[in-house]
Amino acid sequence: MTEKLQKTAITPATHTAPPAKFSHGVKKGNILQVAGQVGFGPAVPGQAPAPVGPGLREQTLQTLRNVQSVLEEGGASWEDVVMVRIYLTDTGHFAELNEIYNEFFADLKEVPAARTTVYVGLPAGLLIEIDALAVLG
């Protein structure tokens, strides 16, 4: 009989509690799924989360840092990521997103991961959401 792997919720101290019953990340065995992260700044007790700014650049960089925080809290890094999904609210942001993404990962030895980009509706003020799947080991 195989032993059942434990599932562990991951919530960095820099993140506010999710608005519904889910985790910022979940680790099971050597798999770490990072839930969709947005461009909210670090959590401030007693304050609702808010986007770091109105522009795509600042929101994308903060979103990538938020994904990275969950990866690190779960014992992973961008080197462990095998899939990134990006959700944009405006098709006109695709080229700018690629520039920001390439800059962010410029020092990575390997291409960070497979990637999918889709267009969606997000809550007011949010321009981007990113999730990631990492395989550790």
Contents of the next structure:
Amino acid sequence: MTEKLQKTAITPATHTAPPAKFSHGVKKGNILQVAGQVGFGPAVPGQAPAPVGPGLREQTLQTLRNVQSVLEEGGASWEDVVMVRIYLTDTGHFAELNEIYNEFFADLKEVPAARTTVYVGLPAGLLIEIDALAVLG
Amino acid sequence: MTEKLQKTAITPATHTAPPAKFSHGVKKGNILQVAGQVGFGPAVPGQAPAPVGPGLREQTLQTLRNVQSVLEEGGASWEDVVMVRIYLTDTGHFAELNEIYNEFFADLKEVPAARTTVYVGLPAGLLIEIDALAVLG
Amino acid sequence: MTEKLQKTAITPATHTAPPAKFSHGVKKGNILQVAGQVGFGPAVPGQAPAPVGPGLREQTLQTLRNVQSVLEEGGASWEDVVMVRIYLTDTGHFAELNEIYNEFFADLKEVPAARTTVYVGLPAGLLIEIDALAVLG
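The structure above corresponds to the form predicted alone; please provide the structure of the form predicted in complex with another copy of the chain.
In what comes next, the whole complex appears, and the chain from above leads the way.
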């Protein structure tokens, strides 16, 4: 650690501004952390962000795409991700989540990331939130 | 970072296959991430995984053993763990969890990991889920 | 990695002893992990820890100060933090949390950390819990 590591914010053009002083993604050294993403569609100037709909499938795919945008903006990909944290609102969604997840990652070349899935409360209208930790290099 | 870091999946022989495209553990560089583990007993071919029972004690100990299997399969130990995330389903379980946790870690040689404990929903029959982050070297 | 990395526990003087065998913070290599902090006021010998009150504002600020104590005791600062995990108990608290968060971080010099906010159960009296991951150097 002879030179100071730079801390960089990652802000994909498709993303709405975070609702508070946090970054959609941060890179420092070989660590890239993606903030909790939800199923908001691409940002539209002057419009409040809203989740795509109507169901778990659409929201999950959009959420995964939003995580991916942060990874790519940070020069990374799903291949670099070591941990995915999934927050669902309904235990009844687990089987469908896994189907969607497997489809999404069908072409993954590296071994898949570790994952934890838990069931929490989320703001009204949101069915899923996902964050991810990547190790680069 | 002159050479490409390898990303390795960790799959203990005792573990059932993950229910989706994720790994029980992943190692990249000096980071080892253990996926959310629950109190499933050792895998039995042809049988669906089921939690050991009947209570918090048995599930917690089995969950900790499952985390440990991943650590050991990845060439690590609890001494390397910097963070343990515990997901309980009942705030009334906190005191008993701590008793069990202290017993389990009675012989830890290094300083204990940091920990966060929160109360969430889990699939029916599960009382606890635990994941862990280790820094190797 | 020719020399063994040291794992160090971080225990601010202001903190009550953890209720189990875990550390308020742990540093290993260039990773510093802060355990889940809550809004307990500074430790008073012989007294059980209790959250400051009465509202979200007081608890949130105290929780952030407690995270900061661990960071500082570990030779780090908010500038080094790459991820903040916030556990609230009430989705109705999101807007106020963000106000408080923005005030607290008004003078941050580096880009802000990534963040995930979810809604969980916490022990009685606690409205918020926060942990943080820092990358040093």
